[in-house]
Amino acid sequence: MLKFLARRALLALLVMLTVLTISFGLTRLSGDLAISIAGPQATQQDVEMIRKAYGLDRPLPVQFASWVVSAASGDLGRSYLYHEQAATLIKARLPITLTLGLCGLAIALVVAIPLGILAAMREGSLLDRAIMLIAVVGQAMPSFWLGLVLIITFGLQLGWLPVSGNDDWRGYVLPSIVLAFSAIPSLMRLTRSGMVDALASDYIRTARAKGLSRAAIVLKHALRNAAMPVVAISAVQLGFMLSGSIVIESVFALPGVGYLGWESISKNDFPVVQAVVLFLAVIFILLTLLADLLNAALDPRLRAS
């Protein structure tokens, strides 16, 4: 199990460092940033000072390794917008896209579960094909477009629900329900298919044999093994919700940390791009490392792999 751990935590440093790479050099072939920083308006003069000021002028591989040596103690740069640290920026923002992904997470795994069951437990029936045609549906579905949909319809036209903000609980239901979509395909995949192994196993024939109840059968044997992989894998969706944040918090105007980012896109504020990507890389991967041990500590197999 150690040996499996270093491997994954190998892994994932050097998926943390092509992170750090790519970000770093995205924001450098976006033009040059002392003039971006400095506005329209500035001077040469202007330009040069403010090069100089933030380190510009030396070498990109020196900016790089400077960049890298401060993030790794927790100086991810001060924002040229705000006029502050972008740590402080993203902790202050960090409980709301928490807040969103949790959400989401939770209702993807409530109608994800129920729907790959039912699926399952009727495969190859007019049921089973419908659901499937629904995680078809919500695999090619825009979240943008169903969060326009979305506000629309609950938001301006039966104005049952806010359209933006978080100044109640309520703010949270729309965009909660489009990052949810965007997860229940493979979350009711993943169960279906793992039901459908499950109820042709010789372990439920023995308990249909004993006289056990459909449901017995179903939701304490069958589920019980078939859920694995499905809890697993949810660390891996938080990942790419909380990731993913960055369109639905502009769509629905949540001032997380997606929102942040495209903040900071749209104004030039490289520190903060920056500082947001490698926070939501250090989040995905931590998430994805999380998975990777459940699935070894639920399949012994994999730790031979």
Given for the second form:
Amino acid sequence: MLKFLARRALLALLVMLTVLTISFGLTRLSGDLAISIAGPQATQQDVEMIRKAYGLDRPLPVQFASWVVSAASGDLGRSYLYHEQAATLIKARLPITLTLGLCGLAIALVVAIPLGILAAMREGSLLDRAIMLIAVVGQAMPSFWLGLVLIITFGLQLGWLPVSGNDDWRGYVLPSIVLAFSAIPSLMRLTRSGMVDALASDYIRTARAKGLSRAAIVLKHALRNAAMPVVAISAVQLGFMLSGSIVIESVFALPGVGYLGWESISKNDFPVVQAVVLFLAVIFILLTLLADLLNAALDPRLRAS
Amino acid sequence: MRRFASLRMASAGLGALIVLVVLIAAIFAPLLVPHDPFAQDLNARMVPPVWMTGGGPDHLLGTDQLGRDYLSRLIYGARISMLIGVATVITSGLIGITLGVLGGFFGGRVDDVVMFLITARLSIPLILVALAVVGLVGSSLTVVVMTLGLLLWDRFAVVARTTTMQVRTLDYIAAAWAAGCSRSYILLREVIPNIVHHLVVVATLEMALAILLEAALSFLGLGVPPPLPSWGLMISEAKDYMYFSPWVIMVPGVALFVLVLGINLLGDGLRDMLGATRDA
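For comparison with the form predicted alone, please write out the form predicted in complex with the partner chain.
Let's see the whole complex now, leading with the same chain.
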């Protein structure tokens, strides 16, 4: 177990370094940063001044090293646009993205698990096919378009929910549903295949032979085993949802972390772009680490390998 | 499982039909369009589709906010979606399959490096990084294709790696070694042909994903630049008008949904036919 932990932590650390390099390199893609910051009207003198002021006259490796050192101490740089620390900006917007992600995941689980179980119990039936069709349809739905359609239907025509913003909880309903939509197909498939395997196993036959009720067999015995990978994948899904919420946040005008990232990309606010990429990647790395540890804790066989 | 075999065949056939129709529209677009997709007609702005009041046979799917014929733009948009889908799959397939096969075949250190690359790729926030690259390098069709190709190889690598591991230990590979075949011969002529059916299924999934991502990037204004008629861009340009004329987002949105659904149905059908697994 200790060796597994050490290996896994080392991998996470290496990935973290790679992500640092990528988020640094990303903002250097545009060529000369100083020119981009100065804008089209700037004179050569302005550009030189900015180059000095932002430390862009130093050699790249020095810039990279200082970015890594300050990032490690929690200093992600200052926004050019807001004259505030990028970390402060992210922190202020995190609750919105986190609320969205957790609500989305909750909805996805509540829909996907029962449907997955149902499909597995009637494996090969018309019901199974119908449920799997939902998965295929869900996968094909462009999330930003679904968002717009829901805005028109529930926001405009029925007038039940606000079309944008986060003034109260009702502003989160539609975006959470859209976000959940993207996670439902894979969670449902995983629940179904886990349940199909579990229901075909020897311990279920034993439970049947003992005369246990169908509900007890499905819920207590089969689900407990089938749920393990679903729980672990949920952590990974949450990571995907947090980093994927950028599209939905911009559709519903929710000022979350993703929206911040999009805004800073369109306005050339490089330190914030860098910071948001790094932040979302670190969250994802931690969530996958958590998923792996959960898997290992729940399934002793994984620890050995 | 065999009970609904005909249903499965029907849905796979439907998928193939959808993909074929879009492909034909994409290839023969200049011959099919009733109008120039870029020609603006300010006297005929926001004309509704033919089945709504105010629509007419001249613009079957209506016109957009600049009076451009919606059907013509939709047909040209098929070109962009198919081009993005195919080009991304080729780029990401080359990267992912190479990495996966090498990792699965050689194992050990090589595999450690491949696993590390896959993990690193997965932890990068996909849409954000794609947006940033397009935003910083400048938006063009080529940049979008290259960006998506460089980002979407992970599933190819995972599936190629796992299936190569399964194939590596089989008898015919041992026989090839014993017959004195070279390493590259075994990789190219024995391993890859025996995992290719799994990779075809991955290719359909990735193609669908690439098309959806391009639409999302263009929707956010950092994908294909205007006035190219990308379906995502059409939705983005139309969204200011959707409250009064909902069809302006319905037309390109339904097209996108149907194409992706078609590719997915075809992929599911191929998986059943070729006996591949979904996530290997």
